[in-house]
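The form predicted alone is given below as one chain in structure tokens.
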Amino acid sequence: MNSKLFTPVTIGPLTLRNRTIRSAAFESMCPGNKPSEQLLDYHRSVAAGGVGMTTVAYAAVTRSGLSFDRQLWMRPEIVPGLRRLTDAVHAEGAAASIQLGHCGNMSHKSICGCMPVGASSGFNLYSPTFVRGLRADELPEMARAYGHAVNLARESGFDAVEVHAGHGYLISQFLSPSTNHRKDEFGGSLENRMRFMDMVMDEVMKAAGNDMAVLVKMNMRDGFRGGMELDESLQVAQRLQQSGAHALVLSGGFVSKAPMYVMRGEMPIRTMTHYMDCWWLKYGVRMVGKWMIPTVPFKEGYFLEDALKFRKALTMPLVYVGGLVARQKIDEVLDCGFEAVQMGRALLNEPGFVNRMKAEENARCSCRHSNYCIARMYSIDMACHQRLKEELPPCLKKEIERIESRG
């Protein structure tokens, strides 16, 4: 077989043993913002199926920057607990990389512990809250807490970063102009736009030197009118590529606004609203769920087409990722001039997959697209159902079985 998929490849300084990585799919497994060892031993299952790099979820740069409450906060203490997990990953032959970013307005002052700062003043229903816009002279302050992140990630023991900015996060919110209604000098034109990003990408490969790789996770359409399309988000990428990072993985959608173009499928919100403990939120959303989150159908590789535009347009490394589930899809989309792939779902689904791709060619993950792992994480942690220790209710049982059937 002529795969490329069992063949080492280089990122930066890195080189992975396969062209596989466990994309940065929040776990919440980190209660008081700090690793715990539900985290460390779901990594290492990852690491041990055979993945070439496991990639910890959203580490917020700041405290300003938590959007959850189980959610990694990057900060000195708790580098012997990531040391702990980047040791484990590494004693089973895979690299370790942890994603970082801000989420901007996607916050709550009961979670960050001030009001929710973004590109632009507002007011953010999905929390709900107010926000504040940063000030230009707050900017490189910020800027350098991605740089400062970078350093505990390598004092942590982590190979890579992957640094956020897609999906309606911070970086992400100066680059739309839906969130972004600034009249400086960080707002309007897209020239202007970058600016934020320009800050953050030169403070990330200042400390990344020569002996970190740099992932930068962007969209290449915001996922609704009014956001980010194509055209725009080329030159983004031609910039980050211009500003020396190392690979780039492309990605869609804004978690505020069009979460599901994200990640596809139908969002489950009996099951959503199940896990939730305030009972006014549980019952406004299930009332007004499915006009907030809509569903976007799920096809096997449904980024493809966008990203084959952007491998014609840069030179750089690309990961693909969205809808891989099965070996053969994964090896089409590698054959197509891609450097590496990225699996959430699959890997959640089934830690060893990638052993299972190495024994089998016709090799698929039994994920069917449920998403109960997504509406599950928003209050407790991400989990498969089909991996569950504990019985479903049948409301929610029946509720998945509905959806699945339709996929």
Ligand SMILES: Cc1cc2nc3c(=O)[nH]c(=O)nc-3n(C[C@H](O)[C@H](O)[C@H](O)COP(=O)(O)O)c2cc1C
Second form
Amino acid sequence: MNSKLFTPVTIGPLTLRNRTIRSAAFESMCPGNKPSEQLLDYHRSVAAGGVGMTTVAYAAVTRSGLSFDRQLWMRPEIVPGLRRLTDAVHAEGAAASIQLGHCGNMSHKSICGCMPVGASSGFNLYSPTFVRGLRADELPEMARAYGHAVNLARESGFDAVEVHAGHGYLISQFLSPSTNHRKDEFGGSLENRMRFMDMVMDEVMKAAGNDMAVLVKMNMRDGFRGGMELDESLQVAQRLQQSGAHALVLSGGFVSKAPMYVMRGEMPIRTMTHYMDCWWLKYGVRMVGKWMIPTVPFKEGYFLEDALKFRKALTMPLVYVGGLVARQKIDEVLDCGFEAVQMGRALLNEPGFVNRMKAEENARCSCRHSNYCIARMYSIDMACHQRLKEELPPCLKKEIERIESRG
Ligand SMILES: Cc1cc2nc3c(=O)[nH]c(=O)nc-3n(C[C@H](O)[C@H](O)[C@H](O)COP(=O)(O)O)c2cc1C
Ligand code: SF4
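Structure of the form predicted together with the ligand, please, following the form predicted alone?
Shown next: the complete complex, the earlier chain at its head.
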């Protein structure tokens, strides 16, 4: 069969030059919560490397939505910096998207400036912090913040936005029965748990008008007992289809309960704690990290089996993400009816991977899912250990080699 990979694809008002998208993978390159030269350079390199579209990760729609101090916070003063980034991406022939979200209970007062808010009150061990459940009368304003962020994205020159409705962030905290214990019209039945997402999508689609593409990243499963499963997430996807969203990105996992379900493999705990400044967090995570971040085995294309069930049930464009490191698997996924694929780690490992796939039918990048990039992202920035200028300290080298040798 002829490969679809290098044929154009249409997502709402947007046509991409090919079917590859750099997934939203938090760069941790935004000190002061604003874009930097480093962020621009990375996205330019991926665009020059051939992707159809690159996605700037994880921009918070309000200050309360920040979970890192090197994360974007959407506000008018960062528009000129983002404009320079989108101009650079466009000059390389790629489109630009930005992921919009709110981390909900995954923050800390020192970062988000207030007691973290979520679907329900409680304690989040992963931050660690107490959390205040949002009042129903606060939700319309929160939903409007997503719409404002879409307008800022347009002013900044983005072609698309990706609403983050998965991975245990705010919308996902409302959807999941494990984090939504509300007794009002936003909790209980799935219909009620989808109500906040519906409000957000109304605002987003209104703001997007007819010139911005809207993708939504959602969970097929939360990845732990008591979380959302396929029966409910298929209904969520149907609802998003009705909302007019132009494409869904099908993912899974929950940062505060099943983080490795998102990316698979093992988290290099020694590496993660090596870069941490806070001594008590460093030693705490070293002691209980293995228990808090359990390994989930990696398999190439690990979400494909679940994603195929969504392909059968929906007519809208679907984007596959999860464990793509080789051209052959990408062709297989596209032949299954997905309109496009996203890659995270393959493009951290090799920003020019898409161009190489054009030339080599058997191209495979050399990412071996050590997850060093994630462990480093928490404290410094997102980078692949294979591309670092500096030598890794021997203890980290040993840990990464051990993880990679397990395959
Ligand atoms: C360093 C790193 C940071 C990530 N940050 C985000 C993020 O901000 N938002 C998000 O939706 N997914 C995030 N992810 C998940 C990826 O977008 C993607 O869903 C996942 O890594 C699976 O794709 P892959 O196997 O191609 O890497 C991150 C992944 C990595 C490796
Ligand atoms: S650090 Fe490891 S997981 Fe991340 S891109 Fe590099 S090889 Fe892949």
